[in-house]
Structures are given as structure tokens and as C-alpha cells.
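Here you get one chain, nothing else, as C-alpha cells; it is the form predicted alone.
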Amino acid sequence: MLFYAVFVILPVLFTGALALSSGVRPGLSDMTFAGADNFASLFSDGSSFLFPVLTNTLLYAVGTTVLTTVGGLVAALCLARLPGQGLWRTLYFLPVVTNLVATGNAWKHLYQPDGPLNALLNTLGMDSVGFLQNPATALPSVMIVQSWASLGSAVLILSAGLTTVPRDCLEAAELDGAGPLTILIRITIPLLRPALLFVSITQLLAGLQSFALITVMTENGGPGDTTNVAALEMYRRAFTYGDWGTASAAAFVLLLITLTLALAQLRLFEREGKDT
């Protein structure tokens, strides 16, 4: 309880105090009560927080969740039919234990205009793509890397979930003439719903809090603000501009969104428990 109070409750309370103050530094002597001014400034005309920052954050979180969950499901289904599953799962899990800065720099090199990916496209007769330089492709390019780096966790969880699917149900469906696609849609995915739900919600929450990978690959959310997300915007406001008030207010907005989704997760888990 003491650990929870020191490392969770006190930081939240202090962040709340900063969000309601107009001090430019996080010192108690510099704080002046400002009411809801910091929250109002986040959503005022001309503010970039709602668009594109918060919009980018939600797109990034939803996009990486879909890519990771679908990719993890496809990989888990394929691995279930291959020999040496332990080896394949280890290989898939390697990106998870790789330093995120190293991962970001490696993919940044791959995405360069004269990098290997564009060389491959040119070899295939296609034009080069400014993956991180073009505003239209910058955010999706980082989303792909985030999903790739998270795929190993999803594969492990979904592979474990597949082992709980009763074999007799699958065999009975095959005897009744059901094809592989019908078995997947009507039996496997419904029985895999708890694992899919856990993967999707944890990936969504991780996407909402993403910071390091975007910082490494895009250098402050560029080009422009096309890859700027809430966590990065908070860092810039606090440590670059010294505006701790609006940075803390933005943190509370993100906390509210995260708590809402976490409560939705608990509600869905409760419903899942009642259904099963």
C-alpha cells in the first residue's frame, strides 16, 4: 500500500496540481492556481492538441491494435501447423526483447529514400516511397514498426489460447463437412475470444502511451505534426517549452481516455465470463 501511495497516488495528485496551475516549472513555489485554463487551452481554437495530436494518437493506437491482433492471429494459426513451434515462437518473440531504440533506428535505415526497401521497390519497377518523409505515409510506416515489435507477445498469447480450443469440437465440425474457413469463423475465433480481447485491449493501451519509437523514427513527430502523439506532445510542452501546466492537463486527458478503455475492458471481460 505504501509503494502504491508513493509511486502512483502521489504522482497523480502532483500532476493534478500542475494541471491546475500556471507555473512554468514543477516547483511548488512557482505554481499559481489557474483553474481549468490549461484544459481550456488544449481545446481552444488554434490548438493542435485535438487535431492532429489526439487524432493521431487514436489512429495510431487503433491501427497498431488491428495490425498486431490480426497479424498475431494469422501467425499463431500458421505456427500451430508447423513442427518446431518453440523455435518459431522464440523467433517471433525476439523483437519484443530487442531495445526499442535499436529497433527504431534499424527500421529508420530501412525506410530511407536510398534504403533497402526503396531499392527493392525500384528493382520491382516501382517508384521510391518517402516512408518517413511523406506526411501521408509517415504515421502508417511507424504503425507497422510498432506492430512488428509487438507481434511476438500477441503470437504467444494467441498460441496459448489455441491450445485451449477443444479438439473434439474441431473434429466434429470436420465430420459434419465444415471447411477450414467455416471452422475458423464459427468455432476457433469465438472460442479464442478471451485471448483476442486481452491482446487487443493491451495493444490499444500501449498504443495510446507510445512515445519512444515515434521519437526515434520521426524526430519530434515530423514531418510537421503528422506523427505527433499525445505522449510526445506532453514531453515537448514540459521539457522543451517548460509549459508544465498544459502538459499535465494533456496527461490527465490521456489518463481519462485510458481509464475509459480499461473500464470497457473489464466490462467486456465480465460479459465474457457470464457468457462462458
Contents of the next structure:
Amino acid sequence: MLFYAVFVILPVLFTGALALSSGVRPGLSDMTFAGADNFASLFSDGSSFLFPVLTNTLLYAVGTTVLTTVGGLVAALCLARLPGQGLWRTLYFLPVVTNLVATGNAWKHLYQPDGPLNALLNTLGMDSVGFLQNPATALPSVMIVQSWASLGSAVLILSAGLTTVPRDCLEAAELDGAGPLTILIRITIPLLRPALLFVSITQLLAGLQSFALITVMTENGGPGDTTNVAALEMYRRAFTYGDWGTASAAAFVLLLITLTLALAQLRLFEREGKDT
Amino acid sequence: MTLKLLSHYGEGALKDELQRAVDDWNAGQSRSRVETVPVRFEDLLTTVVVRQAAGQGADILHLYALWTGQLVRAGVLRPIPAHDVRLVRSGFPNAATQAVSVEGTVFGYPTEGQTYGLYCNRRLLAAAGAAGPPRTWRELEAVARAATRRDHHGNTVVQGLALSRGDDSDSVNQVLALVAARGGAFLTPDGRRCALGSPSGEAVFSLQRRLVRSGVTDPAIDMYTAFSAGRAAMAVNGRWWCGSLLASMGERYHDVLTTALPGGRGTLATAYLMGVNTQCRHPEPAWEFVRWLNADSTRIAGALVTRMSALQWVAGSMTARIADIQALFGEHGDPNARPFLDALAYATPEPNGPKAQQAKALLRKNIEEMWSGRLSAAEAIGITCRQVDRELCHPG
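Could you drop in the structure for the form predicted together with the partner chain? We only have the form predicted alone so far.
Then the entire complex follows, led off by the chain already shown.
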């Protein structure tokens, strides 16, 4: 309880105090009560926080969740049919244990205008793509890397989930003449629901709080604001500009969004428990 | 006692020369030692802000003068002692003194003064049929177009005019230098409003938009690599780049030619300062070191100059001290330095108000949006002005 109070409750209260104050130093003696000014500033006309920062954050979180969950499911289903599953799972899990900064830098190199991916495209007779330089492709390019980096943990959880699907049900469906696609949609996926739900919710929450990979790959959320997300915006406001008030207000807005989604997760799990 | 000196001189000649000076100081001291803490320029402001908030700010700070207003407002920088104020006012040009001052109070010694000029690759200009560097805006655009080369996949092989999209300073400083060359400025003289909606701002934004659209410049390509590899005919940058190019290009540095920006009536001046932290528990020895490095003389290349000027000269960068510039660059040195030294007389100092870095970041974002084609030149200027005005009005 003491640990929780020191490392969770006190920082949240202090952030709340900062969000409601103005001051150029994050010290209690320098705070001046500012009411909801910092929140109003975040959402005022001309502010980039709602659009594109928050919309980018949600797009990034939802996009990486869909890519990781679908990719993880496809990979887990394929692995279930391959010999030497342990080796394949280890290979898939390697990006998860690789340092995210190293991952980001490696992909940044791959994405360069004169990098290997564009060389491949050129060899295939296609024009080069400014993966991280073009506003249309920058955010999706980072989302792909985030999904690739977290695919291993999704595969691990979904593979474990697949082992819990009763063979009797699959065999009975086969005897009744159901094809592989029908079995997948009608039997496997519904029985995998708890694992799928866990993967998607954890990915969504991780996506909402993403910071490191974007900082490594696009440094300042560019081009323009196209890869700027809430965590990066907070970081810059607080630790570059010393604007602790609006940074803390932004942290509270993100906390509210994350909390809403976490509560939705709890409700879904409760429903899941009642259904099964 | 040990005094920590935080600086972005963390690699190459600048790091070596700063360390050499610090070693000289430490060798002659029994009471205080100085220890350098190098940090990447991109992380410098964040390091200062975070360490200060944690009560662990370095004793001596070597900073980009753009941040003076922000760090003075946050209570990071001490005003310099009265004796040093006189040394600063008498030894440095007005642009450098202004850059390290807030409302008339001086907060450090200017260490490095940069002005911006046009870097050209003689070989590529000659290949484009240009007799020399462009002198007018029309010539600049024509030469840039003539020098551009693309392969059959549409990849840029040679850029006519390279633009850099590294950090805020990279992309913004080259735009503001061009705006200043056309007689404009980023902010109004009182620093309270954006002034880019001028004919100068519109002309520069439109020029960049045209060049990007027609493929004469490709901001996706790293300007520094492209120019030193002979794949960019022209680029706008500060004097410090001469030293880096000399190191990276070797013999091919003979291809490099620098000149004033077209029009020759204005450019941007940026500066760095060395000051003492309010959290420093031993300010007197800290100021002694700063004074020793920035005001006491030493002999180099037959000239009597300050240790900081010697350091800048050896590293191929530019000191901000008038007498030392004359002594070091009178007969010696790189002829490519001349346009930058001449520009000291007419360059406009960068605004250094409490929200200068935020304003610069907003401008950088909109410049990038314009380069990518999502905003027209007029839209980019309009949005920048609205956002910057709003930020400068917000008290936070």
C-alpha cells in the first residue's frame, strides 16, 4: 500500500496540481492556481493537441492493435501446423526482447530514401517511397514497426490460447462437413475470444502510451505533426519547453482516455465471464 | 570542489579543444576543477530542463542563445557580474550581446557566433553552366533548376538546392536566413507577434514550395550527407559547417565555395553563451573559469586571442569576439569564412524570448507541411502566424 501511495497516488496528485497551475518550475512554491486554463489552452482554436495529436494517438493505437492482433492470429494458426514450434515461437519472440531503440534505428535505415526497401522497390521497377518523409506514409510506417516489434508476444498468447481449443469440437465440425474457414470463424475464433481480447486490449493501451519508437524513428513527430502523439507532445512541452502546466493537463486527458478504455476492458471481461 | 560544465561540444574537434582548455585550467588550479559533461545538441535543452527540475543542474552551462529567455524565466541562469558585463559589451558585436541578454541584463559570455550564407559546389555549378554563385533570387532558382539531376526511377541524384529537415534549428534557420536576406523577420521587433506574413516571408515560402514541387530539392534526403558527397549544388547554412565539410570532404573541400545570400542585405545570426547556473553552489570560481576561458588571452597562430576564440578557430567554427575575428581571419584561415564574417555587420539576431523555442518548433512543423505539399505557402504562413501568436500570448 505504501509503495502504491508513493509511486502512483502521489505522482497523480502532483500531476493534478501541476495541471491546475501555471509556473515555470515544477515546484510547489512556484505554482500559481490557474484553474482550467491549461485544459482550455489544449483545446482552444489553433491548438494542435486535439487534431492531429490526439487523433494520431488513437489512429496509432487502433492501427497497431489491429495489425498485431490479426498478424498474431495468422502467425499462431500457421505455427500450429508447423513442426518445431518452439523454434518458430522463439524467432517470432526475438523482436520483443530486442531493445526498441535498436529496432527503431534498424527500421529507420531500411526506410531511408536510399535504403534497402527502396532499392528493392526500384529493382522491381517501382518508384521510391519516402516512408518516413511523406506525411501519408509516415504514421503507417511506424505502426508497422510497432506491430512487428510486439507480434511475438501476441503469437505466444494466441498459440497458448489455441492449445485450449478442444480437439473434440474441431473433429466434430470436420465430421459434420465444415470447411477450414467455417471452423476458423465459427469455432476457433469464438473459443479464442479471451486470448484475443487480452492481446487487443494490452496492445491498445500500449499504443496509447507509445513514445520511444516514434522518438527514435521520426525524432520530433514529423514531418509536420504527422507522427506526433500525446506522449511525445507531453514530453516536449514538459521537458523541452518547461511548460509543466499544459504537459500535465495533456497527461490527464490521456489518463482519462486510457482509463475509459481500461474500464471498457473490464466490462468486456465481465461479460465474457457471464457468457462462459 | 568540482564544477560541472554542460556543453554540446561532445564530438570531433570542438570536444577535443574544449577538453584541452579545461585540462589547462585544471592543471593550474588547486582549489577548483572543472569536469565537462558532453551532451548531443538535440538533447541539450531537455537535459538542462530535466536536471534543473531535479535540482541537479550543471554549474556552468554552455547554451544556445535562443533559449536565454526561457531559461532566465525558469530561473536557470545567473546574471553575469558587473565587471564581466563591461567585458561583454566592449568585446562583442551588438547582435551577440543582444542574443545573450534579456531586457538589457547580460546572462553569459557569447562563445560562438554564427551567420548564415550560401554554400555552393563549384563543380556542380560549372556542370550546370553557371559562371559563379548566384547573386540574385532569379539566378538562385535558375541555377538550382539547372543543377538538378534525377535517375529514371525519379530518385534525386543531385539536388539544386538542398534543404535540411533535421531538428528545429536546421529547417527553420535556413528559412529565416533567406527571409532576412529579403529584408523580413520571423517576429515583430517587440517579439510579441509573428511577422512572416510579409512579402519577404511569402517570397521565401513560395520559392521553397516551387523548388520542392519541381524536384529541385528533396527534403527527404539528408542535406549534410548529400552536400559533402557532391550530390547537392547549393545549401544554406552557418559558418560552423565549413569545419565539418573540411573534415568530411578532405581534398574535395576545394569544390566548396561560400557566398552571401542573394541580395546580400541580410541574414540570420545565431549565438551560444556560457553562463553560470543559479543552482551552482560556488558561483565565484565558476565565473572565474568562464572569464578565464572567454576573456583572458592566449597566443595562437601568431595572434593574441581568447581561449574560446582559439578553440572556435581550430575547430573551424566562428568566435563572436570582434578583435579576435580580425586577428585570426585577417591573413590566416579559410577564405570561405569571409562571407560569414562580413555578414556580422548586417545579420539579424535570432529572437530569444521565453517562448522562442516553441515558436521555432511551430514554424518547423508548418515548413515541413508545406514541403510535403499538404499546405500551400500562404496556408503555411497563415497557420504559423496564428499558432505562434497564440503561443506567445499564452502565459504558461
